[in-house]
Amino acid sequence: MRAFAPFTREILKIDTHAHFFPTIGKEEAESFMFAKPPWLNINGDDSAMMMDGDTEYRLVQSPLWDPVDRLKEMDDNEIDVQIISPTPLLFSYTSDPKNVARWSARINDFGAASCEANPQRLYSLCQVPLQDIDQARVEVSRSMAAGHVGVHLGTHVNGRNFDDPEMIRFLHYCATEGIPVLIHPWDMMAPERMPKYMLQWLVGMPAETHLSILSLILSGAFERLPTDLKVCFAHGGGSFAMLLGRLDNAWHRHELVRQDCPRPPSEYVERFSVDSAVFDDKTLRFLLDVMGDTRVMMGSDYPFPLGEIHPGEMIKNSELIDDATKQTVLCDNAANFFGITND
């Protein structure tokens, strides 16, 4: 186990949900013979377009590639650690795998760097080439052997959801190695329906996280997996705590739902995590109810538009959640998710 700084804070905050993205620029990235490769456009003003090929992607600033600036801004939100994962859109997962393997590396080395100006307070997920899992088993035991403390995942891979053999088997591995797995929506479906007022993130997120538990639950996957498998949803894991009773009510009266899945899907719950995005103390202490306090941890999306503004402050101040329970998921889920310490 790694250790994070001994704070005196009377309740520490881990934020598990805060996106990187490397200093790479359009040439660099052009080499590695994407499409569309993504790379970022840096104005000089301590911000930055990233970019999708020659498309404009977001604008952003600079704490998303500088550590420095990071550390700072987490000094200002009063947050302790921060597990730093590579942002949804260098993925890859459309491109050769040989070349999104070295891409990959590409990242996880900027990301590990990151956190050298702050060991005690910077820990990093990796992305592998998900597209061809002998070359994602490779660069995600590389990638840990470097420093990293786990490893970021898509929702699906070119409309391969969880349930596929190749993804169950990548997930497998994780476990049988001790890697704790974050899952991030990302590729949207029906964009085509979803092209305003940022419907891909309010509505498809949401759905492509649901989608994900599912393919695991109804497909028996998390039968065939070992249930010492870490694995957490980001965005409070979608639409799936709200559609609970809907989805234990299909499997008690339908058989094409429980055809695979020899339990309600209630009953799965305990096999994985979620983190605390959701924004809202009220829907929180429901995702709670729903999930266990030991199995919600805090993450914001930083540093994201649609991110929680002062991470870790909604947990804080609700009153509708004890101490021991702010405890639990502002810090104690996530040291033992990710097996860091406070020494």
Contents of the next structure:
2 protein chains.
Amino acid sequence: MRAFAPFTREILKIDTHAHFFPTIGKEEAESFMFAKPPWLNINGDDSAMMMDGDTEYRLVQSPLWDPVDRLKEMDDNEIDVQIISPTPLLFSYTSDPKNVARWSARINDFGAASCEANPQRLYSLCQVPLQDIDQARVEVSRSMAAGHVGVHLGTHVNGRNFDDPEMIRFLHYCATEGIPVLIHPWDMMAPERMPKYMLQWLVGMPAETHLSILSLILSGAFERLPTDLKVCFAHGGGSFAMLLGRLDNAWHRHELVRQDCPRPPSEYVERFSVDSAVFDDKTLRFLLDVMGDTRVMMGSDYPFPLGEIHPGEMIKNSELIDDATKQTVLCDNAANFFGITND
Amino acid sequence: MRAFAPFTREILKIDTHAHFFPTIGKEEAESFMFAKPPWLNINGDDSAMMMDGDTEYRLVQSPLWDPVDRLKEMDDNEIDVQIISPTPLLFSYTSDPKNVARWSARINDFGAASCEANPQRLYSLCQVPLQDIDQARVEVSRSMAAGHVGVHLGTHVNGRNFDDPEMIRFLHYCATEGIPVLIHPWDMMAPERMPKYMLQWLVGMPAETHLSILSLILSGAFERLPTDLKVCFAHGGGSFAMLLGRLDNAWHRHELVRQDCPRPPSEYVERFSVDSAVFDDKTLRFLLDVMGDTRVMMGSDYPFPLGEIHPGEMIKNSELIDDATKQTVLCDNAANFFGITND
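Swap state to the form predicted in complex with another copy of the chain from the form predicted alone:
Time for the whole complex; same chain goes first.
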């Protein structure tokens, strides 16, 4: 595992779920030969339009691509450390893997360079061409050697869930290489059912995350993967915690559910972490009760519109969580997970 | 509202989520001209195969169609009253509405006749051809006059969610006629993503229910519907409670979320109920905290394999719920919702 520079001040809050988007314009994006390349259309006023090919995707502000502006907002929000990860729109799992390997390298180099603005406060996760595990292994190792602290994966690759042998092979590689994994929903199921009101983000995303966790559990993948694999799911694990009772009951009652999974699903909760991005104090309390205090890490989804307005405030102001747990969730769990120390 | 016969004994447990399937064989099912008619292939040993056209769907036992055997199991489980509803496979929303109107009448008459085995302990919900609201109104009124105590609807009709004006028109009719509505997931989204491990039931169903609740809230339908509409969602409302924080945060932060919904989504929680079928004590406690004690009603999903093994036991044995709340959830809320009295 890479050695980290010591912190120059006490860590108070580590935000494990924060995104970046590189300053890639239309012309450069098109050079990678994707059907719909994502790119950034920067305006003159510190805003930009995230583009999905020719489609306007989301209006964003400069901290998304400018680490100096990002650090200023971190100061305002009293966030000490951010783990920055590529915006999921960048994953490009549907395109030719050779091109996506080059594309991922470009994005990852941008992420690593961004952290140089303050290496004690900014750490980056890389992305990989997960549609080709051999190339994904090359890029994740190249990126880790270049200073990344983990890898950021989508919840599925072109409809293949995390029971897919190739995706398990990649997780196995991450485990043996000591590479932490953050899994984030993207390319949400059944978009035709969710045309309005951001329902793809409100219903589709938590269902995607739930599906990816259950695919790992019910396929027996956790039985085969090394126990020291570090894997964390975004948005509090989506719908998982609420539905674990339903899952355990189904496992006990139906052979189809337990056919590849030798133990009750709740026994695998100790094998993964989730972030705290649930935006409600009662829900966070419930999440901690289900996952355990050491498996929830502060994550805000900064700087996107469905993220926490003031990252870390919900935990800091919680009336249902004691101070020791606040310290654990705001800092210690993430420091352990990503191997960040302030010694 | 229909007057109910007085109970001959004290009500202790009302199970609001219990299914029946009529004894319709292949030949009769085919006479309704559906592409894949559901029917029951009864064996000689008190078991049967639920059929979906020519496909074996699920092995079931005689209490599903025989009310005498049902009442025996209710005795064993100490369930005083069941609200029985058609198995969702029977909805048939994709077929010609005229045929489905006849089909629904056949099913509903079977449900009403089943209740005659003990009218103090068995009450039925009807189904309707929800793809044609005029015919749905006729059938629901005919069924209510014949003794049903409410209507059982799927979470969507051929991909149209509960923000669809026609579906809202039907709910409006139910409100003005005083007809309680139970909404149950069916025909789950993205089946191609969930081919194994009953993932359609474990991920798809709670996502369907979540989507139907959010469609009602975010479309502003609750603003237009009468406040005395009685509507309940199955399986504890699916993923809804866990994701209400995410929903409220999104409503505050994004115009796309609040465009048709004038108040924060959590303010609409008082407009609907959920059943208690979450199969875990912590989860039920959380559900009560989110929904409020008067909006959770005992439901077991009897007699299906993903239901509660001993209906009502989880609530009865809960260490996180006080006795007054147990009485409310096991009995009083359902009695109020369905207009069942023991005076």
